[in-house]
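Listed next as structure tokens is one chain, alone, in the form predicted alone.
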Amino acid sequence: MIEITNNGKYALTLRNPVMIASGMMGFDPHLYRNLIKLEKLGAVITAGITYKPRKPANGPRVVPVTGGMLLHTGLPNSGINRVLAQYQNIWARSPIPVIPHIVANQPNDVARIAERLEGLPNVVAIELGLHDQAQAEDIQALIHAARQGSQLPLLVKLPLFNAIHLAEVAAEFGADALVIAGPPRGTERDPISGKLVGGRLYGTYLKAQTLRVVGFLAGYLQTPIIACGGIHSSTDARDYLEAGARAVQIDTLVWVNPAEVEVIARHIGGEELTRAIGALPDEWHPGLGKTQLMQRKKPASSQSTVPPPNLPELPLDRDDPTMPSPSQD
């Protein structure tokens, strides 16, 4: 078991750190079965979920991007009521840990909507994401409406790029894990209806951005980071936990490639691929063959606040202009 928050009275821990973000798989993790073994990975995020019914973005919903590609879906959701009425029993079916995901928007509906997933049988915690122009007091009043509402682990998802600036103050408030980070916002022009469309950015440039944030942020704070952001390999995800990340989640790449998932989801949780004898390279794949399970040595309890030696960027050199120190408010 993986210890994904510090211990203590809202502690988590999965059989693995690697994890589904939010919405990639929807409300019903169950849908792709045939395609990932979801009981390789430690837990899925579901789809924001608000307390009164949302509903879709109008115009079009994906456009591409140079690396990735840009998505304007609006947060549908049938409220609170509605999707635990539809998915209680599939999450408590499930072969993996569901985390529902909050969308943060005003305090009241938050500690409505906690309460309601407080006690659920297989929901182990809950996700947080707050807006792009959340400020401290925003956050403070968030969270402690989260706690009003349930006693499940708190994880909050930070904007990309105000994450350097509101990662201390969620952590003072009391967030469990911090994700770094919620997808960045963009403008493209969409090229089938010629119109300007603004949305959120995936894709695998992201990582390099996200990877120094996640960095520099696991060299002081005591709270874990979860990182979240162009994971598409083993590779990447090794970097971030290199870098200082308790765990990841993985998004796009659930859509572009579900076999390379369970292939992340399998290194990062301890167990090596290997092909079997004969087998041609076209004929291989994920669990054909043999699975090996390997040792792995727990981490310290001091290791996330250490800073990575083998990474010179990380953490981030306190004379870099563009980067608060920490001891700034």
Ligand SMILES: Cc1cc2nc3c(=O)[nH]c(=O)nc-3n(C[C@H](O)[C@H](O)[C@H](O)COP(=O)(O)O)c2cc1C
Given for the second form:
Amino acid sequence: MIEITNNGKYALTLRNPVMIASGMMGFDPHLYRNLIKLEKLGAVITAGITYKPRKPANGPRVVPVTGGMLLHTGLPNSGINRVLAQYQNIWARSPIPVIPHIVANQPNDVARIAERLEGLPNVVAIELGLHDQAQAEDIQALIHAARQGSQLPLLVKLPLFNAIHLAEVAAEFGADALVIAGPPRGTERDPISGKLVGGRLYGTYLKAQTLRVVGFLAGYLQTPIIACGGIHSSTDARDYLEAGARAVQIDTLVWVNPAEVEVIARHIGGEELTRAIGALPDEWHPGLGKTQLMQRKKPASSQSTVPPPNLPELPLDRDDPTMPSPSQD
Amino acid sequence: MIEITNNGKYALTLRNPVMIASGMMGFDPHLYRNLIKLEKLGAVITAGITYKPRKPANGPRVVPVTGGMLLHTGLPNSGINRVLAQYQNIWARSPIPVIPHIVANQPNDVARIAERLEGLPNVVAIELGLHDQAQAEDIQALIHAARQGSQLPLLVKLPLFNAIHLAEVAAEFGADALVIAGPPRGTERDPISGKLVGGRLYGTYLKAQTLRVVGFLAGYLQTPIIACGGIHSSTDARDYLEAGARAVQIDTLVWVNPAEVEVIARHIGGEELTRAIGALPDEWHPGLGKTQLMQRKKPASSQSTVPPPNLPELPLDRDDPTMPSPSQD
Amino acid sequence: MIRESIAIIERVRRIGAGWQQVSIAVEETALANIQPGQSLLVRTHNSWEPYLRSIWVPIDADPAQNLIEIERPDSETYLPDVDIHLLGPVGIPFSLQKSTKNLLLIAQDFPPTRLRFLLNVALRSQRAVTVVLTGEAKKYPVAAFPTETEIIYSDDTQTWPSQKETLLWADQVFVVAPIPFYELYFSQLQQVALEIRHALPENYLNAVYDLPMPCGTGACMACMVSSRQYTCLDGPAFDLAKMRF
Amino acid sequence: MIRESIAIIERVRRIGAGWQQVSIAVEETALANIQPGQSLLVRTHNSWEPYLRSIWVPIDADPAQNLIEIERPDSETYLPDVDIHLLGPVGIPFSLQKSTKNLLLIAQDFPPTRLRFLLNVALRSQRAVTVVLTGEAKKYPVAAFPTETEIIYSDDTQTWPSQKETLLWADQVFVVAPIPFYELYFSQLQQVALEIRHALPENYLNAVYDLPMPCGTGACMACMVSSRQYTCLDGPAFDLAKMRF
Ligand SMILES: Cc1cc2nc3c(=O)[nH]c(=O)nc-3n(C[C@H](O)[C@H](O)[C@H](O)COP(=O)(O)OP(=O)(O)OC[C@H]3O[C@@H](n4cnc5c(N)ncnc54)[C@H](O)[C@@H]3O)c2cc1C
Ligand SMILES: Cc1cc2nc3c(=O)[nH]c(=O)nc-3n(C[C@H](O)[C@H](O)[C@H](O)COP(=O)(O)OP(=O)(O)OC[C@H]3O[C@@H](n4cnc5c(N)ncnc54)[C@H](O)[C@@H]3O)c2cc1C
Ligand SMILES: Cc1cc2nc3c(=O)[nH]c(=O)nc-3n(C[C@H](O)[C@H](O)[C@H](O)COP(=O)(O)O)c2cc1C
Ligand SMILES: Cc1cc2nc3c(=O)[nH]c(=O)nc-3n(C[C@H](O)[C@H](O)[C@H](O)COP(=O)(O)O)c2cc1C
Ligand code: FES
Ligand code: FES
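Alright, leaving the form predicted alone aside, put up the form predicted in complex with this ligand.
Let us now look at the entire complex, which starts with that chain.
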């Protein structure tokens, strides 16, 4: 078991440090049962829950961008009461723990939602999603509200662009772990309607920006960090752990390349130890189909990726490039 | 001529609202003379100048990311004195105005550099590049220093991640225009050395993030905005103008696809009027080579992109997706 | 039930006017049993760009051979023997009623690709099929249609000769339309149909939506056609008797 | 003088062991006059991914036909008649001295591609050429070399049989090495050469750098080999007599 939070009153341990982030599973962890073996993962976060029902954004929109997309949904959900009526039993039967995600707008609402989540079977923690404009005062009130309502460990998800400004505050006010980070907003032109569309940005490039912030925060915060943003390979996930994250969350990869999610969980969960660079090709792929297996058996025409045996040691770097003294290059 | 700043004491007008951003031209606008007809553009910003010389980052590094790259250079330059000795005459002979970029670290240094730039032929403005950690007090002191040293119009470039926090401050303290924005920092794994490398992120995905901030700021600021970030096509540039920017700066495209820079300057400069959506293909391409011209003359096998004549009007949107009332979707 | 699997490109054939047909061999017979209306979400190369899968629409399938026939623009390059990654089947099959004798397929200003599988299945089960091609759809290489197909061309993008007669003749109608205008085309057709019939029978007038489908599982909500209906889960065909515009 | 232009792929030929040779027809004879040592920055498709151009290294050129011969891994797919976008030539030509009679080319644990053009030019001007292949370089399909080439294989990645003799025999030496270890290999060779000669003559021992070159014009500073020298402007070959490691 892996300790996701620090030991103490509100401790969370999971079998695997890889979770599904809020969003792609909706409220039903079985949505992808044919695509991903959930039991390989640590936990699944639900989509955002509000007190009252919310409709999807009118004409939900997706705009492709290089290596990613802009998506605007509207955080639709049927409100805490109907969500529980519909999914509570499904959560109880989920092969892995469920962590409901509360959309943190009004402290009152947060407290009432948290109360309803207390004591539900297989619900092991709460994730509080802060909105982009949240200031220090808001965070205090929202965390306080969640604590009032429930004794569950509290994960607080910060928006990327002000994660550095708010992380310390959230930690101080009692977050048991910080989820870094909610994706940034952007505006792009919709190729279909020709209009500018606002939404959140998802894709591979999230990783470099988020990794920077995770590394920066992990350097001085005591509160554990759960990294989330642009994880598309085991190397991405490992980079976050190496930068100081305790665990990771994965979202869009779930549908961009579902098989890879399991591979990551397996590698990061310690079932397979491979080096990031110069590793032998991993033959274990849950998505590997019969046809590809057949092809594997054909003699390969491409060159082997096994490193030559008498490879010298990598020369040591004379100054560490990740620590540039000047701050503007 | 296009007014880049508001009218007043420090007014800047240019022939074309498209400029080359700080970076790619180094200090010599002629560096790309075989790739781009500079005279098609409005102005060129130099690379960053410091008071004392600065060496390049040890082992400068580039890490490819999807649709972009992470780059770490170290802002190398030989200091204001040697830069002027070497380039002042080249600037004087440049076919378009030159805007030196001052790395804004110490107010003292900024004042001394600004002084040296005052009155140089063909130098029409100063761009002040703020560092990532700059706070309101720093900005006041730095802008004040630049004003002390020179009477040139002052462009202030803000880092993306805190542009919204600092824009109002910079405008209030006397920036004649704001350049939005310096690219964000990131960390990625270098595929060659296997190490994590920190640097700035460049690429196509910069645009959506920056456009959001430009649109947001243009909604309430009086100070003109020059948009910079991820411009790779005329459509990108137009989107910024439509969101409220007065002018644009382009950098990495200069070497990723130099011919396109001229196309953008031509379109945005008003020499060619095409609609963003449903436009006829533009036959004017400065990079169009003989072989491609020959191919153009072959009968095309692909379908025409001309819209059918009796196309109905686009249905009106019932609610504007760029203005979502809820803030977290 | 949506699954992930790998297929191999078996054959690529240009059919003219900008189209090619790609035969893919799939691993599972279950997948080769894909039905008209269902589609596949495809990633053709091992790269994150483009990030979103393309929607591949079968125009025929041969479960005996585990083959699916796909139609793609010929501006894309496909080579035999190459792996492709599939997620699918996405969507529910078109409901072609047993009682339907006369089937009307309308490609309104949009390529008829999404109707071709249904055309083949209907002809194989001895129905009479008329295809209407308007606007852009008229560029489609109709030589690729089975010879029994009756084809009506129109000069207009919105109507066609003997529009009402064909709508009266048909027991079922399926219509495709271009994305920015589909609501307009669908509502116009709904109007015309309502003029000639008192009420629209269930399953009579079917609008086939061709919206972007990033996830295919109801998670991303990018493909909703109303506040409760998803193209990927409940479509791609929606009964125009129940739609309001 | 670096320029942007468009070329067309004329022919693609596999030469085995993971390599193919691509002939490209260029627009300008000036570009077809590209010299050994110079390279091209290439964008093969109309997309922003990959963002950075690939470095294409000519292995021969025919100015009379405006043809350049390129060597690429055969995992990449090229089709004749396709446009490619070039920026180049990048770098300065290798300085093959008139007085050089014996030329030693060393591909140390790295494919000899960057030396092949020089090999062809040297043989055409009647020099004797010996090629040393160590480590990874031994996989290279040497059948592609002209028959006059003398080839030495080694079991080791760092040295080879009669290393000192070959270094004494040669009037000029050019060496390539793999990126993470190039400084190590180059400094070792520098050491060995210094042991057998009092001082290294100018232009005698040339290290050929194969660093990423995003811009090719000295702007991005990603290709620097020392605090003042750029691979793209001053390289790719640097005189090991003047380098310090
Ligand atoms: C108030 C404030 C708000 C900020 N907000 C943002 C923001 O919203 N977005 C943003 O991108 N940046 C933000 N920053 C960070 C800023 O852009 C700089 O990156 C940061 O201040 C460090 O820059 P530096 O060059 O001084 O330090 P550097 O030496 O470059 O790095 C500082 C720290 O970053 C971490 N780090 C460095 N390299 C790596 C690596 N390879 N992997 C993991 N971690 C690494 C380490 O903890 C290191 O000590 C903020 C900084 C401050 C002070
Ligand atoms: C103190 C503060 C700091 C912030 N810092 C950042 C930051 O660093 N990075 C960041 O990404 N966001 C930042 N934001 C913005 C924040 O993430 C929200 O995007 C913003 O507050 C508006 O969100 P909204 O949903 O309330 O408004 P929305 O209605 O979504 O948009 C608000 C405004 O954005 C502009 N806008 C909307 N659509 C478009 C469009 N299509 N094209 C151009 N402009 C458009 C308009 O001016 C509009 O009025 C900050 C906000 C605040 C208050
Ligand atoms: C369809 C969808 C819905 C999402 N809904 C939420 C949400 O309700 N609350 C939230 O904090 N994040 C939400 N997210 C963001 C993800 O939790 C995650 O932060 C983001 O996708 C970045 O991780 P990734 O790069 O692994 O996808 C959603 C993402 C997607 C794609
Ligand atoms: C090689 C290089 C050097 C740069 N140097 C500076 C600099 O000194 N100061 C600065 O503010 N921005 C610098 N930039 C950032 C650019 O000015 C610009 O903000 C960024 O590239 C985003 O615009 P683009 O997407 O059009 O490239 C540099 C960029 C590059 C690629
Ligand atoms: S495609 Fe994502 S919900 Fe339908
Ligand atoms: S490749 Fe950019 S400086 Fe050499």
